[in-house]
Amino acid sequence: MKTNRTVQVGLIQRSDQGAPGPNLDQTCEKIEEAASRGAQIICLQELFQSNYFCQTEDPAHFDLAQTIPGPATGTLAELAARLEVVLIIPLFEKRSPGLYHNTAVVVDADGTLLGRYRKMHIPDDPCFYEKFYFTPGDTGFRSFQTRYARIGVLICWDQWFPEAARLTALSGAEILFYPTAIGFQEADRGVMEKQASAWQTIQRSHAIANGVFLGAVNRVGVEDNITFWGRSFISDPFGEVLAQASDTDPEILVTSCDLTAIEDTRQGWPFFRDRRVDAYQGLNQIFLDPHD
């Protein structure tokens, strides 16, 4: 007989409220809101205590990192110890001076800081100018075992590379979260929904090839210049969407992941059995040029 593995997955998509100490107020309001909906893990938005300041190359900016432990790991660790729900933090990591990662931060349902994920894959594009606040991540991809589940964390593009999904699945991920912070500018109205789709299928397809739930959480309003589409969602192994949030407006989605579902999904479709990783050794080279 199999024992009953079903948690409650929490994402909370909000809009910037202009300043680190409003933004964590209201994310620890809407926590409070997530756990008594029967949220046990529950993942904030990429950068979750600012605004999204990639859009500019400003010094002044990196005044808003902070260390980790830091004010509001600690503030945070504090409510997922009283709420008993594991947290996931996605901070503006100060490691040293001049040093700084997009970083997340896992925190256990009794407030134990578990371990950080730093963002491997850094952007650098007209309003996404990642490169210049941070240092790729030196963690690996890699799992946590908290009270509720064992879950992953990678951060926004990310989300993009198949291989990052695979290795954090191989080290025991059963749920994948991706807190995200992702728009359009207005010149790419027109392409939007095809942007917006094709964000949403690369996200599916890594639960689909991996046999696991996964939670992407997105901002939602217009920032400077980046209108962001909300529309975080929750996906089965199967890829398909169990829950999906407006893409106007702030919402809180709660929803149940069944996780002897992942077993079962992968005696179907035994992916992990029929990997031949005797040949994929040109996986550690950029590319391969058919004329070397």
Second form
Number of protein chains: 2
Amino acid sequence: MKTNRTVQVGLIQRSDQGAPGPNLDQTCEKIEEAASRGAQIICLQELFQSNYFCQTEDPAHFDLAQTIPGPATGTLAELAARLEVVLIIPLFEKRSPGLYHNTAVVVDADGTLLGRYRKMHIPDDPCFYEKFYFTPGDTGFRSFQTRYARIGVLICWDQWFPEAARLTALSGAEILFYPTAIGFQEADRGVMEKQASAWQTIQRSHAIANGVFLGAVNRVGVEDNITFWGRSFISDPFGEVLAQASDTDPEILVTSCDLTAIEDTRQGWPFFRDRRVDAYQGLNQIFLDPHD
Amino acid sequence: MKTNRTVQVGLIQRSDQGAPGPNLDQTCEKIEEAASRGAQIICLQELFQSNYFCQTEDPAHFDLAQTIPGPATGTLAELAARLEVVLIIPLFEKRSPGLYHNTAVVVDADGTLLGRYRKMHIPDDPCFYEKFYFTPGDTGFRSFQTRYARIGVLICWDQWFPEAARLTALSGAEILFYPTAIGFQEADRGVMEKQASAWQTIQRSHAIANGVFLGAVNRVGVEDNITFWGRSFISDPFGEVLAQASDTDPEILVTSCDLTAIEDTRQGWPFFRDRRVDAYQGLNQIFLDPHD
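The form predicted together with a further copy of the same chain is what I want next, because the block you gave corresponds to the form predicted alone; please supply it.
All chains and molecules follow, beginning with the one already shown.
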């Protein structure tokens, strides 16, 4: 027996305001606005409180890291409780001197910190020097029972790994969130559309393969060498894009998601029924070297 | 150091000719035509020698099954050798009395049978009663070194499982082939475009996630309750559709694939480098039951 359950999902797409204080202030304003428009679960962009500082390898940037719980989660947990919204808060986490993660905190609608996800797949390519800053996560892939839905969080580069989406969905997530910082450098302007298409396609495919809703939140604006392409979007369990934000401007998307679509979709195309878990051991290997 | 390697891939999209003899004859003609247009690796549609007989559960249909090697592979291996083409031949395999598989045979350009793949994920939903006919495969996911490229074969329902594409790519496949029989029933005409979009999206995502070329071959025409939607296509490692066939008519696609794009794509977005094989054990489970 299915119960109708509709959730209002808010995605906040912003541009960097130059410093942690203004970023936090503006984000609080945007959360208020999203909540006033009915949003119940609100996701912020990756490393929401700063610029995307990974364009260079500079030890001074470690000063941007903060503990969890800490000042940002304190302020935002109060706001979550007051507005009765669930928040997904992506932060630069200081775990110990010399040990930092790219992390997302999930706060329930009563202000409780439900837990954190530490980015498991860390990229490293020109202007995205994340391996210098972030220790690969040790949380594994998980989901969190919030007041309004069971949700999973993955971060940016995780997008390209079907394993991450699958494991999070198998843990019961109804909605996958992907806080993100992705854009292009001038040299790649010609292939930007192709990149952005691949970026949306791979995420829509996770929604399809797992029969879940999926929300991706990207930033906008030019920061040093990168133009972030925005286009935050939310997909239904069939891979259809329900709403998509601007590629240049800040925007708040608030979208109604009927969670009963999850079970309907999975009953129509029952992929979970037919997985061959007896034959997937090779996924735990880097490569299956061909011998013939 | 990379060597330029371009391969001509042929996809043969047909409609059922009513009986195994005419289907084999017409397929041989189409293979000749594809080869004359330069095709070097040619993929046929799922269960190419018959109608899609799984719309009912009828033991009489087991008479359509054949041994491998057998008459069809004999004829086609001779043709492959004469034309110097690689063939992917999807057949209803009789392995033993009472034991049948949905199988694809790979024949090299000298007529050698390189091996077979037995469909691992078996669907079962109204008018697609495959669990009645086909024992789930025991081959696992593999690839085959042919004269022109290293290729992997997966079959239809496998399309929806990222695990299958990943494992086949990890075994070294440069091109994934998906012989297919997918279509819609009249009651679903309104959601057909949505279904067909999801079908293409999930496969493009496998090309993206794994940095491989991917060719899907579907049939066309109305058979009993199903209208097969054709749209056979080939995607590059970035998920871009290089060529797509009609949704109603038989068609032969011959597409040039520059295999050096595989390594270029993977160097640009190095997903294989960053997989968290230490954290994927849960993929070997049916579900990760949430406890909170």
